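Listed next as structure tokens is one chain, alone, in the form predicted on its own.
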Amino acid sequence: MFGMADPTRVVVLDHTADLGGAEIALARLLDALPPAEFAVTTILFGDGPLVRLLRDAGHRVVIVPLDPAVRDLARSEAGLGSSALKAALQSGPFLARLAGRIARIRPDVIHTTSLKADLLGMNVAKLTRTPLVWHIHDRISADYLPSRTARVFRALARRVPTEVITNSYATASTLEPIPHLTVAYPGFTPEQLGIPIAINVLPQPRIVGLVGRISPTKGQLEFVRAAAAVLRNRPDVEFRIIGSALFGHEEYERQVRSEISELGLDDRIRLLGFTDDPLAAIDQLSLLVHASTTPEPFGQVIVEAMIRGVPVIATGSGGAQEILDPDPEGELLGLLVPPGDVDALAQAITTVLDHPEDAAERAARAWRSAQDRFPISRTAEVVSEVWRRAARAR
């Protein structure tokens, strides 16, 4: 009688334990994987909310500390020429500790899920002779990264990892052609699914919100300026910014607060800070705005609004446009506006508020589309197959 095969051992590397989009996506993915087939250990380079989130869900987490000067480097500063990143890539003690931890686990696959982890994981995968999977959540382009870093990273992606996963076709398009590339959309869990909200029966005042970390690329300043234009004709509307600054963007948050005060809108635009329950915040909205000024790799909060039945306006580029692409009948799933265009954003918000029935119909179509395209079960199936291929390559 044949026994059950041993599970495939996977080590996941992430440089941060803060709850960014990639980290939330990772937590949902780990929950959805078949435990009998995969034994996953997540190694993080610092402590933080992700550690508690994963451990509370029963996942194994190990912390191998990395110098905070490297770990917390902003993406825009993390050029391959930066002294801090060079030091990390050449850091014998850190790489030795990391390799030692991984060697004791004897993984069949190493899976890196951030750009810093991708780079730091290269030498460790080579030292331990383990197939390497890069899960890329960032667009590898000059509007997202220092240009030299983007060029080198694209070249490395073709040569170093055994397999590459991206979170969207928009992200994949920023890489050079790679035969071993797979797109796996970040998924939502069954518990997150709500029902479409009839926008025309929501109580007054109408509430328009932007949910996500505060950052220059996320468009909070443009959102505030569009809100000012809308409020001139619709003083009954309340605007909310839900999120906080991460990765060194506290100065930008101060700029946003200052702009609100200078416009005299402290009583109409509320900054609610970080929430550990974004769906509850989304459920209170009449409209979710995704105002990113540069193309997004994906746009997880858009999907979260879709599965709750909340109408969406997003900037028409990158992953946001991919998510809100017309359904098979060619009907819109949400309104798209040009990135950085405050007037267009204000007009779109006004259109939704003035025509709630149309907005509710779009939201219902988006709700149906999201259930087919973005369930976490599909994400887990795609990633599992990549891991199987990578393990066989060993």
Second form
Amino acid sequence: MFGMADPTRVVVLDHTADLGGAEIALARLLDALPPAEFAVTTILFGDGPLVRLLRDAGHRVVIVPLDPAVRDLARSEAGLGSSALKAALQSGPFLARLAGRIARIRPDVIHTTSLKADLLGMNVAKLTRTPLVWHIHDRISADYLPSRTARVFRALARRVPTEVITNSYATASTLEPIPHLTVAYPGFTPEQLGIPIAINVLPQPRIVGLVGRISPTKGQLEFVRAAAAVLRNRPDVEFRIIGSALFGHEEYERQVRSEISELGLDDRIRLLGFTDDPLAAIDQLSLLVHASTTPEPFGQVIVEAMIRGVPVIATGSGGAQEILDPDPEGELLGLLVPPGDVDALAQAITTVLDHPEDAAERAARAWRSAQDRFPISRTAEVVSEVWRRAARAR
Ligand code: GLC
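The block above covers the form predicted on its own; next, return the form predicted in complex with alpha-D-glucopyranose.
Expanding to the full complex; the earlier chain stays at the top.
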């Protein structure tokens, strides 16, 4: 071939422009893709911080607004059974606008990156006769979605998209076996990489933190109760909850706050709210706790702690287990506790505080392992290969 081939045109669809985990993963992925090979346009169904983040990084973003009542439905209500979503799926005007916008781009591939975008993308891909890639960041199971939705979604995943990508083997295992399924771990960027703390010097005073949006599935209440138990013997430790409630979980945040007050621990357990610099927050920690009560699909914040050399305790299921226990024969990269088990969590925190050398050693192993397994260059390679295959299927 002479000269450069035209880039492959890809349209990415996401229903939200809020910065959830999947959106952060998308922003990092787009930065790492080879620009000469792929011309990507991201279409979002509403405005929000992701628009700015992507545009500032030089990416093309188009907003095709969807009725906010549909767009912002809490995830648990996003069932196909929910009348609002049904309405959206059948919403002629929105689909027509979206399909019209996409037809002008003439993409070789449509890539959807949220459950609602998967469903809406299904129809536009059909209308525009474009190969469809579903990038699934959520576990398709009844502990995460209404069980009927999960069932329908699994059936669709087998039949509809040309290719399916999941963010972990844990997420993949919630689907039926699919011929074209690829795991692409969310990656960290070179700028995020830190140096591991030297063995034997966990930062003093000890600060134990949970970083992430506030939601019952993320286990902030369990974290508070475990903190209370640890503080009985170690009153000098500080606990931090970093993040805020998204997706309608403000009531849960109030519950966490009043639990802390009732325990009389306002000065030892601090709710610091949202931060736009999670790495700086993580760097101040002696230990990062990931307390999800339902299995996490992946768990990017765990990797963020690993690449900063901060020890991790996580609940041992789903993506968290996959990240920290990659080799059944090998050594753990962080401590794992059963989900929802407050006593076990308190015990594990005490173990790390009592044995800082062991924790630092695990953290150093985790730092090395993360660099092999989760660099964003690798994510970009895996997704590029899926896009090439999908484009050929045209
Ligand atoms: C979703 C998942 C989270 C994962 C992220 C990136 O937010 O809940 O576990 O880390 O997507 O794939």
